[in-house]
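Taking the form predicted on its own, here's one chain by itself in structure tokens.
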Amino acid sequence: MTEKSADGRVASRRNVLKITGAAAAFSLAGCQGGGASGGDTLTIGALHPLSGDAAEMGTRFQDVVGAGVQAVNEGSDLSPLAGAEGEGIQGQDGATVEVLWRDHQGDSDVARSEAESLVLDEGADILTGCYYSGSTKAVSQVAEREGVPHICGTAIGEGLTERGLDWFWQVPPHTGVKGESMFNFASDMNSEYDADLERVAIIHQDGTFGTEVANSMVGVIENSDEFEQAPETISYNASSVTSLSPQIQTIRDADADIIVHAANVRDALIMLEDMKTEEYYPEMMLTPGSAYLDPSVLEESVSEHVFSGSDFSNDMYDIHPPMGDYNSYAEENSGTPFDGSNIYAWGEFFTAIAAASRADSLDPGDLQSSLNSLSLDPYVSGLPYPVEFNDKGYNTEAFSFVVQADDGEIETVWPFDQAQDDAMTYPVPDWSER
């Protein structure tokens, strides 16, 4: 959406919200509707995956979350981390928290019924989610339509910020940033290691993040001198595939280098597992996280030695001491720590915080000018990396390092210069030899 300046110029509603601040926030207020309650309480409405193969996902997730709804009401001695300063959100006269999970089971018509109570119902000031770029597409359409903000930090699609929404933020690094990651991983390889990498098979679920995964990586590998796709991408449907040989056979005869895998957690380990029954393994295995960095996936010996991107690594205490203070909190008060996954809501719940603790008040215009001019250091908003969001609601801020799994925990490998020294298990061993 777009609107003319007095000069002329064009320019997008987050940037004309950004220049007017205060009076066109109370405007919008006005007349968007929405859930805003401009009270005591700062409502959030969280939809995550918390049933089907993702339940236990999910629960982590409440788990981390309950953790930090905790260090706000109560106060924490978590500096630098938004909202642990004192009892209450500091910035709305120490207001405090409240999260309202909804299950939407994986489907988008689930996702949109539950966001919409959530919102006229419940009267939720914030949406938070929702993992499945599907679901997330389908609630960021309705925080659109009632104008009430949507902070995404569990889901990656790089399209999520293309689609002109004004009411939608999106935290974590998206696959394209991601994918970079990842190929300037494997180029380094080559020059450091003389690894040889240059054949790339790219492999997906047919879902909408599958399919965006597989976007941005033909993308990049599009735009690159070193790399080449053989064989061409293949898809498959994550509900119903019980085996992925015939795929597995192709990218052997393709004589791949690499093998990129977008997977859910029962296609991962389908993958893999097929993998060791047909006795092979590409030189490297190089996913964008998601579901290979998922425990239940990385406490199987099948997992050991895949790469992935990731913003969080068992390891990365030693180079972010906050974080290391932050999971230590949260395995305290609620019994389980950070990983692969729950770390994106942890970061999704503190972006909230922020936004909210910075905004004039909790009205729906005033939280939305508040995103739009956010800009919060390392470890303000939980997670390793600044957040500044584009006139898109892209977090221009994130970005991924890629870690190696190694005995149910993951690594970091690169950089280089942030990695152990022994770290990373290179030339990964055949199956025999494991």
Contents of the next structure:
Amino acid sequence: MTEKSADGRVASRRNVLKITGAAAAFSLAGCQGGGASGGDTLTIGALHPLSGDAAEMGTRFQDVVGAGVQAVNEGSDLSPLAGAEGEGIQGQDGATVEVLWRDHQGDSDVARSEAESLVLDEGADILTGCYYSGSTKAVSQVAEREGVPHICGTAIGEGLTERGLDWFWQVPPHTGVKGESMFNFASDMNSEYDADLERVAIIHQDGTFGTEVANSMVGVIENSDEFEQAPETISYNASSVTSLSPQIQTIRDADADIIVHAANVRDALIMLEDMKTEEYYPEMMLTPGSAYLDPSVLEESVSEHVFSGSDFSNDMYDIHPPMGDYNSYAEENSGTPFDGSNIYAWGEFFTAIAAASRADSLDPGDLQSSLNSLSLDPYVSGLPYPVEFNDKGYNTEAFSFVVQADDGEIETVWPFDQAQDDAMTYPVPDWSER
Amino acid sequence: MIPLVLGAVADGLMIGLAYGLVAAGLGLIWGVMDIVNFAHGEHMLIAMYVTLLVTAELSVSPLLLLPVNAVLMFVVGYATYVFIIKRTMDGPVLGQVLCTFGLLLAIRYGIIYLVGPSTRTVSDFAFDGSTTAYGISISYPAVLTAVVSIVTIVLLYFLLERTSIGKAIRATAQDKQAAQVLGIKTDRIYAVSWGIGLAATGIAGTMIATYFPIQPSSTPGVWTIASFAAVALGGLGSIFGAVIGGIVIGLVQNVGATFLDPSYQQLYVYIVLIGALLYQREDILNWVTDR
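Taking the form predicted on its own as the starting point, write out the structure of the form predicted together with the partner chain.
The complete assembly is shown below, putting the previous chain first.
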């Protein structure tokens, strides 16, 4: 039986069978190679937003993690960073690491299906991600079902480790810890600088991230004798907002001393521009997420003097010299320096490397045991604080300091003993004096 | 209290006029051809990025780019019709919908490919800044945008009402076959309508870029949604209805958020929109039936 194709070639049954057989062989070979975690390659499935609002952030994640992969596979002198002992992961006989990137577009359903593909089709040993809390939740459900570790270093939702999961670990400080740091800072400002900060306005985008941050901040304030919330929590839709002037007016009327704003990048800029138009600035603008630390926000003059809870500052290298070495390596090899958001991806990746290096094998159960018993000194995970997970999978050593935007950079201002002498600008000058 | 009211109304009017100008282009194309341009916000994005890049590279005032972007977007609109939309005109409506949706993706990801996905703003605009008068804080770029919107809308009015091309556009919108019988080349009219619609959008994009952050993925949606709401509110197919719709949306957003809970700013808009649609239901049904 033959069929003549459009270009005159003859497709015989034998040819069809040959092609089919070859395709089957290829696909079987592919299954075998991707599905096994045979000890020579650690496959990390990284799920992050590579398109949409946070696309550039995701790209910066890829850049620094790419440098991290190079550091592990080719060896580096970045001691005490995990994987810096030689070429490959020494605890796994020099196994190399590969990172398979997937774009979840900020969509939980996409994140879920991409996670399934990474685990079932690509044989990922570990999943990382996902920046957005909603996507993180979706992926962790897949990880739980399939019995694959999910290491989250980029989402800071407080409730993420409160779901009774056995395969989920959260590295960075969650919003509750960030809130405590931020309000400890404000409290210290009252005692050390007579700042007289009391009334707190909370405004947030109404997505999962913003709502979780707001809830955490409300919780911290309710447990405080020093601060009170005024006015009621204000939310807005980040995807449709064009003006925050009415919200600013409400906050002004409530005579708030501190504004806590959980935002995405675009609405952070709208907030600052509208505050400038309204010629209003509170005693302190205090932000918990990474939007206000995004380079595109920091390069705008309106972002000057905003305080943020952060794991990173441009002057941290004096206090934490290994972080300076890591930053130099990342910038040299990827062209992208650390910033307030990609440092989380760096920490996420090296926590995975540290866990893999300490595991008996790359089998899921061994990786799980390794993560549960992990105890890393500062800098081993690529972060300035230790890593040690509690039985819920939360890093109890995670810590957030407070930084202030200054001429396009961010500088540590709290804890005071980690800050440079002239780092902080307070009181913050009015718009007319800038 | 009075400054609060005046402030909310002034802010609402200014942003509403910007919505109105963006919606006018959408309304024109919708009204003449019965096609919803889902890529409307992305078309505006082209003008925004031209403004952003040219002002950054050549230190040219965005105001000087108004005619440039108007002409550029006219050409883009004309070409869009001739090379893409025209080929779908005899097919099912779904084909046109998918076509403009495809355009949306092509423009959005084309821009991301060319300039990256980061959020950016036009800096060093000569009219940057704000002032306070009678207790109302007013942003200069917002005022300027409102003025440019009014001028553009008036020009659109004269173009459609007082010129032969405008009459031909209106005739084609009312009855394509009758217009053809009268010797109007309706294909060309469609192309010109796309051109004019996107030229208005280009002008809007130029001005809006002066005071709003620009991001390829999120910015178009904000303005497309507002435009759809304005067109739906003002009457499907009417340019001036779209402008009025835009102003109503701006006012409801700002006045509602100022005097009610600001967390539900968008809810107020859609309550008004749904109410207006229910009230106008017969008219809309007639409008649809007439076609």
